[in-house]
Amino acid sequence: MPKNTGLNRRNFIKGAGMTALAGAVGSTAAGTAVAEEMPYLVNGKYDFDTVYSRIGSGSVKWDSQIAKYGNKVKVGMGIADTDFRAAPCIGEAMAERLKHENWGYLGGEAYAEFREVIAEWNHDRYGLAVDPTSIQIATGVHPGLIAAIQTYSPPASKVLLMTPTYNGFYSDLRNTQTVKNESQMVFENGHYSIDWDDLEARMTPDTQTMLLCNPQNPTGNVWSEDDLLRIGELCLKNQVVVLSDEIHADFTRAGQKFTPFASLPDKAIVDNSLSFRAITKTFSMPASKNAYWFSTNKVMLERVKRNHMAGINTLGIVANTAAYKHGKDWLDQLLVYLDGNHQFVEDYLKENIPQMRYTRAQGTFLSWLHFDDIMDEVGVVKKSKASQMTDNPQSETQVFEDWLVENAGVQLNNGQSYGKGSDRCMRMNVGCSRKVLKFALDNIKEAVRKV
C-alpha cells in the first residue's frame, strides 16, 4: 500500500502546537506523522474515521494556516478540499505510470480516453448523455469560466450571481474586468431560497452572463429541476447565458437528487448554457489541475474555445482517469460518511450551541454557520472599526475568524468573501474525520461559553 512518506518533518515539528488534537483523537492526528502503514480497508470498508495528517504536505487547509497563525491554530476547517486518503486506485495508477520515466508531450489517445470516461461517469450517475467530442479539457473550472465570461461579457458589463455564493467567482470577475450583479437569496427557517423578483429585475441589458452554482457553495442548496427550468426561462427571455458551475455535483445528501443543467427537458434552455465540471473535488485532488466544460450549443462551444487554453499534466490525466474508472465504490462509501458528518453538526449545534444558526445543506461537504449573536457578544463591530485606523483593517468576519483561532484554535472561512448576505456567517468544511469535527466543535463551544 502507498505510504505517507516524504513529507517535510520540520513542518510537523512546526505544527507541534496542534498536538492537543492528537491527544484528543489519537496518535495519527494532526501534529504527528501518520503511521507508515495504514490500511485502506477496515472490516471490508474504506476507513474515513482514522485521522490522516496533512501537515507538512504543503496543504493550504493546514500548512498555510500554521504559517499565518502559528501554533494558535489547532485545526484547519476552512479550505474546500477533504482530509481523507485518496481512493487507492488513484495512487496505484500514478505509481504504474511513474515506472515509465519519460514525461514528453501527452498524445491524443490519453485525451480521448479521458473524455470517454467523463461521458460514462455522467451517464451512469446522472443519466446525462454528453457527446465526448464536445468535452473541452481544462486546467480547472476557473479557466473555463473566465474564457466564457470573456466571450459573452465585455469588460465593465455585469455578471449575475445568487448570493451567498462561491467566493472564487469574484476572482473570475476581477480577471475579466466585469462587475458583480448580486441577487441575495432569502434565508428563512434555516433554508435559502431564490428571490425570483429580484433575480429577474437584475437581468438588465448590461448583464449577459449568469454564474450559477449547483450545488450551491456555501449554502448547500441542490437546485431542483423546477428551479433550474425557471432560472433557464428567465435567462433565455433576457438573453443571459447560463454558466453552470457543477463542481460539487457528486456531493448530494441522502434523499437529494442532483440535476445537471444540461439534462433539463427544454432544448432551447440547455442550448443557452455551458456546464463546468471536475472530479477533483469528488476525490480531493484539485492540485492535479484537471477539469472540463461542455455545451450542446456548437456555436457557443466554438466561440468560448477561442478564449480558452488548457495546460494539462500527464499525472493529472492518469489520476483523474483512474478515479472516473475505478473510484465509484470509494465515493459511494464516502457520501454515507459525509452525510453522517452533516447530521452530526446539526445535532451538535442544537444541543450544545443553540445560539448558532445552521443552514441544513442538501449537498457539498460544507456547512454554512450563522454567528450573529455570538459575533455581537465578542464585540466584532467595535474591533473592526478600530482596525480601520491601522495598517491591518479588518471586516467583522475577519475579526471573528481571528477570534476563533485565538480562543478555539479553529480556523473557518470568513463569510464576507461570499457576497451579499454573508456578513455574519462562516464556512466550515466537514470533509474530515468525525473525530476532528467533534474536536473543533467542542473547542468552539468552550470558547463561546467563556464569552
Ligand SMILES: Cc1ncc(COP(=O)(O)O)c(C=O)c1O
The other form holds:
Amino acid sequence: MPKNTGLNRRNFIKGAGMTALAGAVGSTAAGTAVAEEMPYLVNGKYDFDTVYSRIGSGSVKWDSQIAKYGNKVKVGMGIADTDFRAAPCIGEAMAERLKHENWGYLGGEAYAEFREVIAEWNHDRYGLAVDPTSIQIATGVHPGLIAAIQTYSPPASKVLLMTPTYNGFYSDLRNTQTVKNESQMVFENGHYSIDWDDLEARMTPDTQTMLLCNPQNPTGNVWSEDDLLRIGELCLKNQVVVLSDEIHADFTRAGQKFTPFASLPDKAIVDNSLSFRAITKTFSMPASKNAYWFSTNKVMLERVKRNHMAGINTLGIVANTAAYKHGKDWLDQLLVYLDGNHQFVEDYLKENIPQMRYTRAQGTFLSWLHFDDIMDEVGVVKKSKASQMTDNPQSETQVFEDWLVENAGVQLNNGQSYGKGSDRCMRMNVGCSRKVLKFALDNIKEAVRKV
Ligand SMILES: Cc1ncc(COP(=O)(O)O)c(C=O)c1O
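Next block, the form predicted together with this ligand, ref. the form predicted on its own:
Every chain and every other molecule in the complex is listed next, the one we just looked at coming first.
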C-alpha cells in the first residue's frame, strides 16, 4: 500500500525556489529526503546531519516564507523550532494510539502519567522536586503566561522585561492589554548582562509582574543561580511576581547548567514565582500544543488557574509523554550536535565576516547576530522612513530581513521585534543540519561582500 503522509512536498517544491539549497547540500537536500527513505541511525548515532525536509508540511519556518517571498527565499532560518526529524519513540507512541479510533474528550486520567514523567524528568535532569499534583497542563506556554499576567497585572499596568527578549512576549502584553517596561541589558565582549540599577528602578508600583526568560531567547543567556537569586530578591522586595519562562531549559551548551527558578535555595523567592515549561521545542514538536506550568505557592496556583483554560490534545499528551520517557539519549546526542552548530557559527563569522559581532550563546538553538554597520550601509534607515508613509510600514530590521532574502536568499527574524537594544541585530535559528547552516552563512557572506 502506498504511504500517504498527508504532505505534498514535491509539488510544493516545484517553483518554490529551494533548488539552490538542493544543489548545495546534495541528493538529500530539502525536498528530496522523505522519512521512509532515511534510517534513524547512522553508525549507531541519531542522524541530525542529513537534511530533513519540512517543505510542504505547512511549516512557518519554511512554507510561510516561501508563500511570502516565493523563489527568492532559499533557506528559512527564522522561527524557533528545529528542523530535525523527531525521536523515533514519538512516532511509535502515536502510531500505537492511532490503533484506538476514538478521539473523544479526555479527563485527568489521560495525563496522570504525563505529570509523573514531567516530575521525573525535572528530578533526574535538574535535581528539582516538583509536586506532580501542582502541574497544570496547557496547550502552550503562551496560554499559561497570559493567564498569569491577567491574574497579577491589570490592563494598562506594566510588565517588566529584560531586553533583547523573546518577541512573543509582546503579543502576550497586547493580549492582556498591559504595557512593556523594558530594562535593556548591557552587551559587552559577546555577552549580555543585567543592568541591575536600571532593573530595580523599573520595579515601580505599577509593575506587578516580570517576564523572565531562562535560557534567554534570543541572546542565549543561561542565567546563573546568583543572577536568579538577585532577580528574585529584587522582585520579592518590590512585590513583583516572577513569571519564569523556561521553555528552552533543555537546550544548554557544553559546560552550562540550567537552574530552574523553582530550585533556588530561598523559599520566599521561589514562592513568589510561577514556572512555565514545555519539551515541545526540545523534541521538534511545538505544534503538538502541549506545555505545563507550576508553582510552589498554592494560592498563586489557584488564582492563575481561574484565568486559565486548560486544554488536552490526545496525540500531544501521547507524544510528549513518550519523549519524557524514552527521549533522553536522542536529546543528549542532539545537544552535542547543536553545540557544534553554535561553535560553527562563531568560527565562521570570525573568519569570514569579522565586521559582524556575535553573541556567544550559552544555551538555546538561536544565534543573535549583530549586523551593525552593514545595516546602515544597505540603507535601512532611509528605506524604513520612506515606508512609514505607505500601507506597509517597516522597521529598519524588517527592511534588512527583506534585503537578506533578496540578496542572500536567507530569511532571519528581524531584531527590532525583540525590544529595546535590538536595532542592528537579527536572530538566526541554528536548529538545523550543519549543511543548511553553512549554506545560509555562505550566502550571507557573499551578499555582505557586495555591500
Ligand atoms: C521563550 C519562549 N516562550 C514561549 C514560546 C512559545 O511557546 P508555546 O508554543 O508553547 O506557546 C517560545 C517560542 O518560540 C519561546 O521562545
